[in-house]
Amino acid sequence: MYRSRPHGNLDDSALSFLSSVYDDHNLLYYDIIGSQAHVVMLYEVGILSKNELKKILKSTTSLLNEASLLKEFGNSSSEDIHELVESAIIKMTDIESGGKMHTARSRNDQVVLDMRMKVRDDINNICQNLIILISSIIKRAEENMDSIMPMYTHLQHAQLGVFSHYLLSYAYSLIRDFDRFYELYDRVNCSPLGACAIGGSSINIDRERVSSMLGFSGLIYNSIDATSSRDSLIEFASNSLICMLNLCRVSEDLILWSTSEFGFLSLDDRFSSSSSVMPQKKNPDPLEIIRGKTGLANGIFQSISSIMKGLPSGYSRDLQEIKPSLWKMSSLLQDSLLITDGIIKTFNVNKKRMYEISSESYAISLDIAEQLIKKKNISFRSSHKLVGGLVDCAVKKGNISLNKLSIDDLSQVLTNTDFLNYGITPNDLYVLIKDVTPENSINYRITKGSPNKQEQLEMLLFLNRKIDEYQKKCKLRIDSLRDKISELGFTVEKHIDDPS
């Protein structure tokens, strides 16, 4: 269709090398009704008339309804979507009339206006999913304030913590994720339709009239920025990454505290998956999908990246595959965030096996060493070696608890690593080990964002307040863009009911 100066068809090999028709079938929307915005305002500056305006509107409004109509009207050797739809309004209109659609503008700019729009909706979709993900983890965490646990680093057993500690964690890091999405949102929501192909128009048409009806904050007003850059949508790439790694590491957790080594949570069956041959086995399948399409996300990532590198200023056809890289990003996302959010809304948790390990762990050292600082007025290095002592010799006794070291036991260590100068009894310390219990063990710390209970409350009340707060913005941005759109609907039906 495009074919002015090249002679005869492309080839069909060409032709389907070229093709991202298939690709661009999530853009079909936001083309129809950026040219729905684009032909009223060349209406309004003149370009068409009014019987020329109404027969497009026409064709658009029939395209939106019945999309299958696109294959019967449609050009089948169109490039993409913007030439496939742009042949099906000139064959339901005519050559004079729906000839005019494209006047002042590209499929330079058309495309970025289509992808902006397209990212715009799918950021708010997954703000709203990231909003559900944080209060059912903040639900969790509620029920879990004293679910004693230990803590680790290295897969070894640190600290003692409580679960909501660690379910906490993750609100918190999703809550940034919330802000990256939420932040992006005004970067991605500007319109660069009437850059045209790189230098603008010598028509006199108003990019702010069409900006306004489609619901952008305004231009990207540069021509070569608003046809060349991708910058905005790289970002988005990015954030999804960085979400994804977020829902990797929570995935990871799950996975193995569902172990039968580990015992601390089992999954709803809803949310696992069987053996083909093993009739005892449980699967966590979709928290290793999610595992697994973190990696694929961050493939996506780097082919993006990858196209960008090395382009000049202005549109390069390199910049069509973008498109179905973020597609599948975008989609594998909302995905992961959706089963993320039945998982932590499903699972069980086995409070009673958290705690038997809590009580069986050298995770209570340091709350020991503390003690001994705090008690005893020692450097924390003497303690450190002190405590050290303690637990090989509990090791070497067969791996018991520190509880269960006797008065004996606690008279070597304190001899062998000369701590009887110190002025410490065998006494003072079996009474010291005695009164870190877990349960004190978590009471004792106090330093701010700590495993706690007044700290799980502080943190609680943040999150909530702060998920109030988003679902309020998501809301009024939510609603802004709807009345814009459905603004721009009336706007065409009056066109097309018009008399006149």
Second form
Number of protein chains: 4
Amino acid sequence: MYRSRPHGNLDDSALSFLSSVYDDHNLLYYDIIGSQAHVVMLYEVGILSKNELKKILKSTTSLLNEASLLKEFGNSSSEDIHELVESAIIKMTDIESGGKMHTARSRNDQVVLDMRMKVRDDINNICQNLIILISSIIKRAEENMDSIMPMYTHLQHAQLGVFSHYLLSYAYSLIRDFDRFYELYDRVNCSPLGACAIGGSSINIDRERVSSMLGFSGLIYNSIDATSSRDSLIEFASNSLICMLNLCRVSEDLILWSTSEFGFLSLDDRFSSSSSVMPQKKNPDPLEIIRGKTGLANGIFQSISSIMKGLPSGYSRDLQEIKPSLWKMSSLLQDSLLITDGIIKTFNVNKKRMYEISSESYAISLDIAEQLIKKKNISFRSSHKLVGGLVDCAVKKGNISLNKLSIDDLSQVLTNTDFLNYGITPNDLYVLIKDVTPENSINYRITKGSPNKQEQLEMLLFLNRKIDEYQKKCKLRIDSLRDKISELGFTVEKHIDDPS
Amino acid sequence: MYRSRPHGNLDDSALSFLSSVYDDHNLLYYDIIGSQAHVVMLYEVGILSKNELKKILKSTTSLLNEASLLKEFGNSSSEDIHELVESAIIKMTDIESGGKMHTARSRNDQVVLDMRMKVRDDINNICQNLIILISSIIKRAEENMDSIMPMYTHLQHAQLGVFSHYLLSYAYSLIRDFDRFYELYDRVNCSPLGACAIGGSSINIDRERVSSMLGFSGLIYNSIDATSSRDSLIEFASNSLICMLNLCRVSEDLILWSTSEFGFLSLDDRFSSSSSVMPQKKNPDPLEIIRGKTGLANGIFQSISSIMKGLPSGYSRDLQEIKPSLWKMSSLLQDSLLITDGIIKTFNVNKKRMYEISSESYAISLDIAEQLIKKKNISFRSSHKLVGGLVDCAVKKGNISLNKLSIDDLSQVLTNTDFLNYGITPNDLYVLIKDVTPENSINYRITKGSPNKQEQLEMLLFLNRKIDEYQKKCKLRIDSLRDKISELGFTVEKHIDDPS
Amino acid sequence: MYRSRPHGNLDDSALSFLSSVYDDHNLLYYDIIGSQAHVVMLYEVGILSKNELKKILKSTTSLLNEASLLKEFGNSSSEDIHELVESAIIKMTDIESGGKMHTARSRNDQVVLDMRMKVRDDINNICQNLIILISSIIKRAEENMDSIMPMYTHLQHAQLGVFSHYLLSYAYSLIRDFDRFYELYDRVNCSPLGACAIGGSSINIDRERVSSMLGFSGLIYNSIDATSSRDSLIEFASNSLICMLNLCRVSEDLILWSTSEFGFLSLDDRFSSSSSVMPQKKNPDPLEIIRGKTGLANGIFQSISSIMKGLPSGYSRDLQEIKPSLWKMSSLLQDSLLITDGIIKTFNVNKKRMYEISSESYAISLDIAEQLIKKKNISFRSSHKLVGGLVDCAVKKGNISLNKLSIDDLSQVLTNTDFLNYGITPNDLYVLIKDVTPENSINYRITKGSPNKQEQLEMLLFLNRKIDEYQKKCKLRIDSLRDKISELGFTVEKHIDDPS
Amino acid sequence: MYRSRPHGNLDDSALSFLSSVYDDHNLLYYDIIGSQAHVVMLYEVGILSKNELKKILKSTTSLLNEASLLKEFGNSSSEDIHELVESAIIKMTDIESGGKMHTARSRNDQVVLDMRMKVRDDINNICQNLIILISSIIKRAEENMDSIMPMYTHLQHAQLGVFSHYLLSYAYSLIRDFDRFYELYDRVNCSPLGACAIGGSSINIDRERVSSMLGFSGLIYNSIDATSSRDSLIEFASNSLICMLNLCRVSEDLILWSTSEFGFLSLDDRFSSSSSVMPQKKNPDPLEIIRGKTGLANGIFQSISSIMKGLPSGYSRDLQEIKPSLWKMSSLLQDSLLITDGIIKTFNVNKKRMYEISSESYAISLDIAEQLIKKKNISFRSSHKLVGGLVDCAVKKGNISLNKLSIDDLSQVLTNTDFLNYGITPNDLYVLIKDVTPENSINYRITKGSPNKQEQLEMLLFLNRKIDEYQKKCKLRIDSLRDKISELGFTVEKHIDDPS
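Previous: the form predicted alone; requested now: the form predicted in complex with another copy of the chain:
Complete assembly follows, chain above in first position.
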């Protein structure tokens, strides 16, 4: 449609190579309402007559209601959604009416407008999904404050903890994800329209009026910046990736804990897959897919940043290639949040197995070392060495628990590790070790943010308050945007129905 | 269909999250002919009766001819193409016939089989596309052996050259791309079938028979390796990426040379895009898309390698996520080869502009320095300094050409750069500079692989021979594979038609 | 030093493979002052005696003043900086004093503490560097509001503009970079110390006291979160990468404009490189390195996110590998900001060349089309077509300027493009085209954010105000942090000098 | 030294930003011997006098023996190793001798020469390391052909296998890594020297003579290709990354199997790390670092490919930035091969624990299903369903083993799953299940490449033969290269000692 200078059509293979129409279906809705605001403004500043405005608005409304009209009227050789929509509207009206729609506008500012409208909606959705997931996590944490289990570093037993403590750690990281998306919104929610191809227009359009009709909080002012920059959209991609990395950590934990060797959790059947050949199988496929999609997200982000690298200012067609990557990133995150929520809500916790492994674990070693410090006033480094000796002895006796060590064993360890002159008797040690039951291991842990019951309650309190606050903030923003878009709808209808 | 152990169905959102059916349409054909070979072998070793074999083969043939049957018969809750096909066949036959198809087979070996069959076909296509593109490049090079133009380093004029020299450099890099793909084929063309889930089977199947029927050159032997490894497929992705990087260099050159400032080339209108708003525009969009898709390819490769990182042995569902990335990589390379070919074949070369810029360029400086060495026996370092002085003088006089320097200027330079005692007179310099015309600059360049005419002919000779050789190698391989697959088709028909 | 359970030493090759000591030199300072705050608190809660405290603080002060002591006293087989420092301090004091330093602390919380202290300093530096660079850009923009030049899309002439407009577009993007880093600070500036290995401690330490002494604004509360999460550090990496992508765009523009074909700019000799062999060369190497380092930054980011993918909760040694990547990212950004500043401050602008190319450019086509709309009331689509015809005619006549078209040419175009009935005479067109001089092209462009002089002034006003505000915010934050760290220094001295 | 055109020096910060001297230490050796071959050839074709040649060769020999001379004589403002070496040699000789060394050569071809010489050496080292590692794996496999253990898919028990089967699967993948590197060698081992800056030279140099002296197998012919292409070096990076991904899989398996929950392996103390705070810890840090370095390798590869994306033909300074990435990739792979070898050689296998878990595992389900097919002639799909019922029953009875199911249980299952009419009695089932002991599970598995003992022997035979063959191929190549380089050394000495 636009081929004023090049003669003839694009080569067929070139057209299909260039075309983004398929990937642009996500933008159709935004492209149309963006056009509605643009033409309403064009009418208000005197570029369109009332009659022209009515014709164009009517056809946009038809397209919104019946997307199939696009196929019927749109130019089949369109390279993108913008051209497709404009060509359809021209055909549904006439060249002198529809042909004015693109006045003082270019696909270069239009595509950024559409992308920003879509991304701000995605941000709002993600924020809501995050709130839902965090709420589910909090609920499961409330049920599992006494589910004693080993805590792992390097996948080896480190200290004892409680299952709720893990769950709450997930919640804290998702809170930060929320913050990142919430803050980004303002950078995204700026209107580029009116930047035109790259250098603005000599037509007296009103950029701020369009911006306001579409619910933006302001302009992305400089016209080169408006059409060339993608940094806030890349930030959307990186926020999404960071959130996926957080979900991936959850998945990895749950996959390990669902093995028969760990046996702490079993996923609900609704979130388990079977095998085509092994009848016994119950596989944690949804968790593996989240992990896989995190790898995918790494690559999607890289696609975007690698495409941007080396581009000069001004629209280059390369920029088209970041669109499908952005949409894929957005949808994989939204899906993964939903699925993680389903899994967290429904898994079964095997508290008995958790306790069993905890009660035989050397993960109480640090507790013992700290008790020695408190009761026997030796340095941490010495205490570390002595308890190392205890573990060594227990391992040599066939990996027995520390509380199975006899007075004789303890006496031997004190001798071997040169602790005879520290005023610690074998009996002292014996009593001290027996005292460090799994329950006491948790009770004694008193620092802020530890698995202690009081601390679990503290964190739950904090997170519940946070979620309330976030729900309100989110609602406010979404409602305000919805109001603006409704208002635009009324304006459009009013104009269409205007008998004048 | 397989849910023996988990009760009830997958959660709907989980199913859609897990399902690869959409991405697997690329594998349908391979899945079916793989199954045909498998059941023929099962019959031959006595697992299937003749009647069962016939039923199954008939339904596979129906599916091959009419893919819509899949939708009609296949289980709508299938997680992937393998389950979909098997469920359709069971429904088209009966559980005791179709239910035997999956004997001694798992989706874990089956999916690798399908992928390897698709990738080997893709390799053959890419090899053929490479030959076509190299041939086009050679043709344009033959036309442009006398198109003198500047050669650039750091985008600044370096030495003078000819346009064919650039084109031939592209051909050489594509030759190496061919080699990489050609060598890879043998690593890909091995059959994993019979590895079953991960540890083989107690059924007396004949892995080598299936492998041979499907045109493989051998087995991927160890059953864990067969189901867990993706290294040769990653190599396919990296070969593709490297080839894209080579094409990207071509694109970047052509984009720059098509600017009005360079003006060396103009793309054919069939490969140029227009602007929605600027009537004068003729943009090199297809080249930009190739550059953009190279960025995309960077990310696709990263998706694959990031998904693989951290996985244990044995099939994990994460592996599913590399499939769409592989197919996208393969198709974007094939498209880009085709488009590059179209562009190269059709662009117009502005020899006049190339010559104009060449004749005013300081790119003859090194030639002059080398003439000084040859004629005046001074060291290269001294010569470099003296010619630097000449350029400096010419720049100060308003960026005039070196051959516009007067005898006085030259005398001044010799004084300023302390070259009075080197036995070089201003007149010597004057004559020497005048002698280095653009034509002589090229003629004097005598090293192997330089832009000299004789060397251009040498390289054309080499590349033409190479292309002949590659065409033959390629044809041999493709024919042999086609024969095997035809033979399988005959075997299938023969069994179906067998009245016994 | 810590090897209580494994017997004997690490294999030598394993030690050198594991060791991060070399990469950790960036953390030494932070490790020591972090330890100072920790032991002061340990004293305050009664774990250390005054005497023990004094001994430890003295040795930390010695290490701060003379890093070579580390080599003298530190355990040569240390795997990281934390072990090296602790072992040195134990040796400089004694096991029962220095051996208490690590009470209720683990390398797992310590390393995150050190990283967060370094990154918050880096953020402050980057924010300051951004302010400096933006100020330089503003200054050069003020000088170039009348430097008329073509604006490019797809590297083809799009519309006419002014050089300041490009510069200001860079400033706007760097403003957003500032915002990103500024907002991130609060997420980074939280203390993990006291989380211990993963599950806190039974020692009555005061996490908030340490946090406050070190200038943190609060705790990273949950102990698993504190030791496992790296999301805010990944965000630092992604902010850095986004900023590099913005700088890369600047570099790409400047590289192109410095070619002899464009000729708009020449870099100052202090920022130009020469050739070892071509005497005439003056290459824009620093700009190429910035572009290259942007590619590098893409990979560095990917290293970090790929390392994180698939890790379970709790410290895993993999996390060590993200440290050198983070430091490299940080320093390459800081260097690139500095170099870009040097280049922007010193390049020479060739206004004459810019104007020359502008005055022959078809980039005024859209202006002409818009004048037609305003004066002849035809639709934009029609106007686009008519001007396309004008350009076509001018191209065919040998790429002459539009204002060189004769009345006859214009008449011909009106006929060919079917515009005879639109009330536009050849003379109308002739007058209208002549009127669109480069100067008028800019003057007529009246939309907000366009290259119009008034708009340039508007943007300068905005940016200057912004920079003032940012300078104040930055100073406040840096001063407050410096005060806290000084205060810690006084506390340390006071304890050391305390005669009691 | 080369600054003929730009005046004055580089800005200090720009110099340090640009300089690659630090990263280039890897190339020093290659740079010097490359220069030796170059000057010997220059003498042979008459550019250098005997005396000049001797002076230069003497100083190169001094630099080889005493690198510190570089600091003493080399220009401190050198931007790279090539300039540093040349400036030192000029100072050690004189400008009219040393100043001739760079005749008909540029840093643009020189840097590629150095890189190719280093990479071919690295390839040979990696090939040797691969052979060593594969040999160690084979040895451990020979010891573990009867170590029955579960095989995992989705980290869940799939089938029973033997430990050697896993080890052999690693060996097979490393064999392919060897092939990749071995094939690449020929693409790398081509000489670019003589391509000069980009377009060759008018000096009558002999490219083939230099190539032969340096042990290359031929030229990289076209001069643009020789200086612009990096594809074979990217291929080196991708081969390295693929090999790391293979090692990463090994690491992930070993990390899991070393947890106390799996308990199959314990690493030797020489390859285990301790904790600074938890005395009981014995962590698999070297394995985690390999996994972490695989993530790092992902990013390093991405740095390289992202730097290349968007570059035009001809040397651009961006290319400098790929050098440190390549060296880091190469050394991390070589280190990881060595460490993996140390770990594999020394870990302890807990066969008892492996057997214990195997004997209670549902991983025999598929074996049972296949026995049913063979003995009762039901379809695989039916058999799958029936055995699913068995597992279901056993799970409900408290996760008891299948061989603990009573006749009553079996009868119940047959009823519930509608298998009463299939001619299978509860007793049939009972006998069949009892028969599938862990040992029989392995014995019955008869397909090629399965864990069956006979198959383990088959694979060992194949791999041992392969290793013999590879050792020979490797030795031949390395010896031939060493001979060439020695010969060059003799030539150099001969010239130096020549009294004429």
